[in-house]
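Just the one chain here, laid out as C-alpha cells, in the form predicted alone.
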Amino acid sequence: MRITCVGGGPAGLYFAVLAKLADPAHEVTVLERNPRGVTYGWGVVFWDDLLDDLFSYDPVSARQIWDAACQWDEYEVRATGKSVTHLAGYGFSLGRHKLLSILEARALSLGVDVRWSASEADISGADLIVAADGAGSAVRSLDAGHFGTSVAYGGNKYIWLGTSHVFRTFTFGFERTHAGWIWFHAYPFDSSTSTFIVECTPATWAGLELDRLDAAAGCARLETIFAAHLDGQRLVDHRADSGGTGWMNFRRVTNERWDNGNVVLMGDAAHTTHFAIGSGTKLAMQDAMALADALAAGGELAPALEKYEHRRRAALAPLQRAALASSEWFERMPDYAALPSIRFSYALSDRRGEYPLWRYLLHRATQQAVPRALLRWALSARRWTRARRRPGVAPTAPAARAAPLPTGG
C-alpha cells in the first residue's frame, strides 16, 4: 500500500512508524511542511496510559521517549494573597523538538520516506492519504463540507511560552492584576526549560494592553507580572522574530465524518481537546495505534477506516467532555478567586465536580508535609509497578527516576 501522511508532527510520524513496522513492503511517505528541525511549541505532557500503549506498539520508540522524558510528582498551586497548596499525581514532560527528533529517527531506520518544505499537492497516487496536518488542515479544508468541519472558539485568550525557569513540578500559577486575574500551567520539559502557559480572560487581557503589545513587549508585561515565579528569567514567544504574537482563542474542532474516500482525518485535524487536561499528543498518538490496527486486520479500506472513526470517537467522549468542563472552569476562574488557599487548588482539581467527599478530606490532609510525602511514595510504588510490566523495562529501573520527597509546605 502507498500511504502518504500528510503533517510530521507526532500523529503523522508514529503512525507512519506503526505502518511499516506492521508491513514493511508499505510504500509509507511523510510530508511536512516546516524544514527540518523546525518546530513550534515547547513541551507536551502525557501520563502512564499513554506510556503503556507506546511500549505495546513499539517499545524502541517507547523506550527513549520514556528515557528523554522528565518527571514531575506533583502539582503546586500558587495564587496572589494564599499559601501554596499541592495537589496529588504524577506525569511526564518532553520537549515536542525531542519527541519529534526521536520519531523522525525511527521513522528513517524503518524506510520511511521523510520530506521536509513538502506541500500537500504531492498527495496524488497514494492507496491512503492521512490527514495529520493539524486543527487548520488543509487537506481537510479542500472538502470540508463533506467531513461536516465546525470550529467553536473559546473564551479565554491563551499562549504558549517558553521560559529557561525550570519549574520543580507542575506548578500552577494565579497574580491579581489591577485588571483582573491571570494565570500560567507551566512544567519542565528537560534541565533547562519549562512550558509556560499564560491564560486570562478577555477584559484583563485587554486592561493590561495585551492586545496592542507585539510579541516582545507582551512577553516584557508578563515578566514583570509572573516575576515572583521566574526567578529572573525571560520569556519568549516562538513569534517575537516574525513581528507577531502567539496569543490566540482555543479552537474546539469537531468533524462528523472523519473518511473521503481514501482520505482520513487524524489528531488535531479530526478533534481537538483543550490544553487544560493535557491530552492532545497522547489523543493524536492513540488515533495513530487506533488507524494502525484498523488496517492491519485486512480487507477493503472503507470499512476499516470507519472502524478506526468508531474505535476513537469512543475513546474521546469522556476526555472531551472533560476538557470542556476544565476549559469552562478557567473561564469562571474570577468566580473562585475569594475561596481560601485549600478550597481553591480544590476547586481547581475538581473543576469536573465529580470527586466525591473523601477526595476533599485526603487534598486537606496532604497539604501537611508527612501526609503528603506518603502519597507521593504510594504514587511512586504503583508508577513502579505499573513500569516494570512494559516489555523490556528493567524492575529497579523506575526507582532510579523517582523525584526526591519535599521539602517545607
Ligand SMILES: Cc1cc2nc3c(=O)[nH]c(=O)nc-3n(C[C@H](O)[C@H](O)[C@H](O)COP(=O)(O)OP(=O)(O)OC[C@H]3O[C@@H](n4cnc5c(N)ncnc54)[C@H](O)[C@@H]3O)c2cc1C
Second form
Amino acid sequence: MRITCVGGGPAGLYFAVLAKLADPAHEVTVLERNPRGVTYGWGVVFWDDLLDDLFSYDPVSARQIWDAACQWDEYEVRATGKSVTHLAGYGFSLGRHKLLSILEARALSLGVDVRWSASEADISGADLIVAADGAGSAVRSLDAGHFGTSVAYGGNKYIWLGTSHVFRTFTFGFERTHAGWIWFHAYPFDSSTSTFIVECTPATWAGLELDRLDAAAGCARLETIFAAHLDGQRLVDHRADSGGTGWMNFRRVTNERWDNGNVVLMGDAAHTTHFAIGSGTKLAMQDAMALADALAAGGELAPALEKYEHRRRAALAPLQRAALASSEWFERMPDYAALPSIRFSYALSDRRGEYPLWRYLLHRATQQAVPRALLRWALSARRWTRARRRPGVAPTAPAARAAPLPTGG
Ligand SMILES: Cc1cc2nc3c(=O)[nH]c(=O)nc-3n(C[C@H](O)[C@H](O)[C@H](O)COP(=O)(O)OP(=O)(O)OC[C@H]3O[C@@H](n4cnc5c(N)ncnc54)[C@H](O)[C@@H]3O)c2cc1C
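Alright, leaving the form predicted alone aside, put up the form predicted together with this ligand.
Complete assembly follows, chain above in first position.
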C-alpha cells in the first residue's frame, strides 16, 4: 500500500512508524511543511497510560522517549496573596523537538521517506492519505464541507513560551495585576528548559497592553509580572524571529466525518483538545495506533477507516468533556480568586466539579509535610510498579531525575 502522511508532527510520524512495522512492504511517505528540525512549541506532558501504549506498539521508540523524558512529582499552586499549596499527582514531560527527532529517526530507520519543506501539493497517487497536518489542516480545508469542520475559539488569550528557569515540578502561578489576573502553567522538560504557558482574559491582555507589544517587549512585560517565579531567567517567544507574537485563542476543532474516500483525518486535524489537560499529543499518537490496528485487520479501506473513527471518538469523548470543563474554569478563574489558598487549589484540581468529599479531605491533609510525603511515596510506588512491567526498562532510572522533596510544608 502507498501511504502518504501530510504533516510530520506526532500523529503523522508515529503512524508512519506503525505502518512500516505492520508491513515493511508499505511505501510510506511523510510530507512536512517545515524544514528539518523546525517546529513550534516547547515541552509537552504525558502520563503512564501513553507510556504503556507506546511500549506495546513500538518498544524501540518508547524506550528512547522514556530515556529522554523528565519526570515531575506533584503540582505546585502559587497565587498572589495566598500560601503555596500542592496537588497530588505525577507525570512526565518531553520537548516537542526531542519527541519529533526520536520519531523521525525511527521512521527513517524503518525506510519511511520523510520529506521536509514539502507540502500537501504532492499527494497524488497514494492509496491512503493521512491528513495529520494539525489544527489548521490544509488537506481538510480542501473539502471542509464534506468533513463538516467546526472551529470554536476559546475566550482566553494564551501564549506558549519557554524559559531557561527549570521549575522544580509542574507549577501553576497566578499573579494579580492592576488589569486583572494573569497566570502560567509551567513544567520542566529537560535539564535546562521549562514550558511556560501564559493565559489571561482578553480584558487583562488588553489592560496590560499585551495586544500592542511585539514579541520582545511582550516577553519583557511578562518577565516583570512573573519575576518572582523566574529566578532572573528570560522568557522566549518562538515567534519573535518572524516578527509576530505567539498570542492566540485556543481553536477547538471538531469534524462530523473523519474520512473522505482515501483521505483520513488524524490528530489535531480531526479534533483538538485544550492544553489545560495536556493531552493533544497523546491523543494524536493514540489515533495513529488505532488506525494502524484498523488497517492491520486487512480488507477494504472504507470499513477500516470507519472502525478507526468509531474507536477514537469513543475514547476521546470523556477527555474532550474534561478539556472543555477545564478551559471554562480558566475563563472563570477571577471568580475563584477570593477563595483561601487550600480551597482555591482544590477548585483548580476539581475543575469538573465531580470529586467526592474525601478528595477534599485528602487535599487538606496533604498540605502538611508528613502526609504529603507519604502520598508521594505511594504514588512513586505505583509509578515504579507500572514502569517495571515495560520491556527493557530500568524502573529506577527516572527516579534519578525526580524532583527532590522539599523540606517545607
Ligand atoms: C500551548 C499548548 C500546549 C500543549 N501542551 C501539550 C501537552 O503538554 N501535552 C500534550 O499531549 N499535548 C499538548 N498540546 C497539544 C499538542 O501540541 C497537539 O495536540 C499535538 O501536537 C497534535 O499533533 P498532530 O501531529 O496532530 O499535529 P501537529 O503537532 O500540529 O503537527 C502537524 C504538522 O503538520 C505540519 N503541516 C501543517 N500544514 C502542513 C501542510 N500543508 N503540508 C505539510 N505539512 C504541514 C506542521 O508543520 C506540523 O509539523 C499543547 C498544545 C498547545 C497549543
